[in-house]
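Here you get one chain, nothing else, as structure tokens; it is the form predicted alone.
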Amino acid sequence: MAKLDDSVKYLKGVGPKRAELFEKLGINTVRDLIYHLPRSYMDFTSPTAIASAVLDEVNVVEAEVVKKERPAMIRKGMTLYKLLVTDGSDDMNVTIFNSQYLFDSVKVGEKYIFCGKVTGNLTRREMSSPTVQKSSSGDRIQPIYPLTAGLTQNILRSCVKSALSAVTQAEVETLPNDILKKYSLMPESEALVKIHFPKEREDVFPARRRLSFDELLTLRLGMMRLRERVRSLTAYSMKKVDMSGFTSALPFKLTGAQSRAVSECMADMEKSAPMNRLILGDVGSGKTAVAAACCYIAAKNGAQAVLMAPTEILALQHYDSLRTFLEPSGLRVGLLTGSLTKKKKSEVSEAASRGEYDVIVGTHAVFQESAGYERLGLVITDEQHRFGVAQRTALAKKGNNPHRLVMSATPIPRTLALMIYGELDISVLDELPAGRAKTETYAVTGKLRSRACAFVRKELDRKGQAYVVCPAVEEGTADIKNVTDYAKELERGEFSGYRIGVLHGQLPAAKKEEVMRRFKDGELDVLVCTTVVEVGVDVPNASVMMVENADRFGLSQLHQLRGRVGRGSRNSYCILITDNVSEESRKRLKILSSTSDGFEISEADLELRGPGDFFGSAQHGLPPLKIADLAADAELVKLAQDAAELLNERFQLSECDSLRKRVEALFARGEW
């Protein structure tokens, strides 16, 4: 018998070797081979008959063999076989590459499954390279991995079978009996054997949906552990503060929602254990209104609190929001970016860590061993997913176990927050501010392109500013936009005239700045960008928005980039263009042109598309899923979470000692 954690290289079949071509594939313990689990599965079960087979497409034909032919080498190192085989009613010619040990195997008079690609006419039938099993073969649906060099599908086939068969069911499972009857659940080792050899295709079904559980389950726990991990004590409890101050300088009235927020945020502070939420809103929610009055209420307290941004004009952006919400209340702001000159910075972190300031904004800037604060309570992050963990980490070692704040304008379905902020406390911004005006959206297809231009010029006739956003920065496939020829096609044709700035991702950062600087300054007219404006600067004055290729993109970042406009009082427009008039095409830009409610946007982009148009892997931070998929298994998510509520106080326990290990396993990976 073998251990979980056993080195893959012990088992049968493998070895010192094979083991390395394994750690290739990230495999390295009986545990890691088990669960590299299937990507598709040949499926065997129902062959066609030879005359009835797909010319030019894949098929499984089963046939008896009737004549071998003598080998012939076409060349050095290529030799041919060929077999002919019937189905009782027609024959085919199968040919082999190059493979002396499949055609030995192969028995004149004996059945045998074909599969591979049919060739030929309708008189003559032909099939190249098949994948070739006997009829007799209980196995007729087989596992297709993902392989590297010098492995091949039947050796990691037999290699998993005998790690399958070499450990113990009481091992492989990780819940309690109980959870496996709440939530009518396979047993793990039963679910591990269909998922890799289904007896038919029903088998797979049941099987994935307890793997998935599983991965969903260890992932949620997971996060539960970070959020417990981060309650250590704060150097900064701080009492409940009168907040008529700030509310009487600010230009608006507070909505509702941003209300709720701050109560959340000042109970979360008056605590021991530092807070740690997160303010979920819409493009416009005003989070950054919520991030100030934390701000006012630290520095009651005597405390400092900086605020990061992912840019250097979006750090300007919220220094000059901040000031005005407290500069009045008699609180002091300063500003620490990359851009400023040695001696400006020194000054202003000199300042900073002689009590100076109450509040510094900036970009990585703010965490550099520079810079240094008397006294830093609360740390306040734009756009998490926009830094390194690494970064955050700097940041929050700049005080002592400091309140956190993190602010995201990416409006996902609560359930997915859970799962993807699951170390976060969650206040979500439902509200729009009063006065800010729709964003009028229309779809139409290219044939209205000129139209469209039409109208985007009478705006900057009006004084306007126009965004031009296209899906790709050089030029790739024929019929997709790219920001640098429709740029120049742009100011030769529909706004020759006009002042135009192109922006996209692979700009020099000191560049990106300089163009959106000059946008946001009126000195140019229309800026043909790339999604790099989604998370941007607020234009005032930029009041239209046309989008090319409006099919490439996902609703939720449509909804994104819709919310560049329409930050000032000029009424703003939203123009889709696009040549894709599939149904789902159709129905997606439908729902965008109806409802401006980000929520009720992100939860219809995840059911038509999936998680990836709110955030890449390489943003949300999430461990890789391999089976569980957040978009398709949301109702699998919801139980996950409910279990892990149930196993929250058990998790400490022998019984959970699988599931605790597992989970310790997922997060010793990486700071996720």
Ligand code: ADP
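Only a predicted model underlies this, so the values are computations on that prediction, with no experimental measurement involved. Here the rigid core means the biggest group of C-alpha atoms that line up within 1.5 Å when the two forms are laid on top of each other. Numbering follows the first chain given and starts at 1. Compared with the form predicted in complex with the ligand:
- Once the rigid core is overlaid between the two forms, residue 462 counts among the residues whose Cα shifts by 2 Å or more.
- Taking 2 Å as the criterion, residue 90 counts as shifted between the two forms: its C-alpha moves by at least this amount when the rigid core is aligned.
- Residue displacement note: residue 268 has its CA displaced by under 2 Å between the two forms (rigid core superposed).
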Given for the second form:
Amino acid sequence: MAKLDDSVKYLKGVGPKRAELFEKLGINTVRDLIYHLPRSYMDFTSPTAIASAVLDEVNVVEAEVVKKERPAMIRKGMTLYKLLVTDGSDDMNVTIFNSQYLFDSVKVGEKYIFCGKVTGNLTRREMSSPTVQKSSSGDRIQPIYPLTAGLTQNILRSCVKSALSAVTQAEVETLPNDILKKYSLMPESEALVKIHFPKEREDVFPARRRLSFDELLTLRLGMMRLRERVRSLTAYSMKKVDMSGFTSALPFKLTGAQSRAVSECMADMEKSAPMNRLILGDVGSGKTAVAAACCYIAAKNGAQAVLMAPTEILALQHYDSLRTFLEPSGLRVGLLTGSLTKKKKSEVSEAASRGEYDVIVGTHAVFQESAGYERLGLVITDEQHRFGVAQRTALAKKGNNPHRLVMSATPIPRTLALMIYGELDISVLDELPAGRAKTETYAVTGKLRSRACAFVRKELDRKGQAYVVCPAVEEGTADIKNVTDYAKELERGEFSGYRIGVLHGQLPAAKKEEVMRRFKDGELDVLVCTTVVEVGVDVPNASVMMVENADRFGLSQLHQLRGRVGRGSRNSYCILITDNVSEESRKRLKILSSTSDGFEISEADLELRGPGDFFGSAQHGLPPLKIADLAADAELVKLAQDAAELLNERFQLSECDSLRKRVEALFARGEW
Ligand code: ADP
Ligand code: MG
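Right, the form predicted alone is done, so what does the form predicted in complex with the ligand look like?
Below is the whole assembly, all chains and molecules, this chain first.
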């Protein structure tokens, strides 16, 4: 018998040499090995007849060996071994390269399963370098594992087998019985056997379900622990503030959702534990005003607040907004970004540390270098999903446990938010400010581009402004628009006579800032840009957006982009141009034209593309999930969250020992 935490090297069939190779796969212990899950399977359960094999594709064929040819050495180190096989429907030539061992083990007159690509023509079939397995051997479905040089599938299979038979069922199980029952989960040991060595395809599904459930549960429990840890800290507890000074200086009346969020924040900040709250709101729902209200509460309590944005452009814009919202009530707002001169930066920093600013707005990077505030009481971060959980918690450690407010960039389904922002409390802004003009969205092909441009010109002539969004900065291919060339093309052609600006992430910060300012001040009519405008840019007069190669963007991303127009009282338009007329592309873009509800869109996006894509490549900042899929397993996510609530109370009990170990292991890996 082996213990789960024993080194793999003591397992039968492993030994020190293989253990070293296993290490490259991140497998050190017996536990690691049994949770090294197959990435796919080879399914030999329903072989194809040779006569109906699909040419140029991988086929599984069950056939009898009729003849073994004499090996032919075609050059040094390359020997061909040929077999002729038949399954009654037809004959097939099988070629094996260099593997004398395999060739010798095959016997004329016996049946084997061959799996490989079939080539040839109507009269002659061939298969090269197939995997070969005896017909009578039991495993008709074989796991395919991630490998490393020096290991083969067969070695891994036999090592996993020996690991599985070396551990006891009781040791493997991480969940109490009542939980298994309540959520109809199979025992963990059974799930492991079935996921590694399914007897039939149908075995895999419930096994996967059980193991995914475990993973989601572990993640959720871990997040809940993080949250509790923060709750045990002591923060500067604030006094209730009369908000009338703030609201009367605002150029608008807060929506019901905004007021609710502000009250929730105020209640949090009155507590002795730090606030840890996420404002989850659709594009244009007015998150900034909520942030400003929190700054006001902090300032009235004699504390300083910082607001961090992911980009310079956003920092500047928040700076402008906060000044508008807060200066009338006498608050002092400062700006700290990377593009300021060194001298200016240290001036602002020093003034902040002397307490001369109530609020400092800036970019994330800048705050990381300069720490010293006189009485930091509130840290607000915008568009946070770009930072991971680990980064967020690191930030929380700065200063004297300041209250924390996180503003989401994207409306995401609540279940997903609970996973991704699981260590935070959530306020949802589910109401847009009234009087918002509508944005109509059309998807068209490139054939209609000049009509679209004529439409844009009409808006410009009515004193509107336009965004033209392209997927690339300069490279691109013939059919992918890039900002640099396209701006020139438009300047000479469709938009000649109009004032055109170019904006993308590779411009120097000062240049970006200037272009943005000119667009905002109405000195530019058209802004040709990349998705740098995606996050939060606010130019109320912009009323039309044209997106090139729209199919290259995620739905949530397009929704975010589209949110750049329709921010004022002008009726607004978003024209999505794509030459991709596939069913899927049409379906996706149709969702956008049919709804403007960001939560609905993100749900659809999640279903269509998965959370990885949804957040840009691997940007969700979670520990990597091995088996669960946040998008595909939405129902399971809910169940796991439910179970986490139940188990959280019992977490310290001995029945949760192994679960606790797993939670600790997941979060110990860090670096996500
Ligand atoms: P987001 O939630 O996308 O960050 P912003 O905070 O940028 O949204 O707000 C979008 C626009 O709506 C801004 O121009 C802001 O001034 C305006 N706004 C915010 N709250 C209200 C409100 N209650 N009534 C009217 N306009 C509002
Ligand atoms: Mg915003």
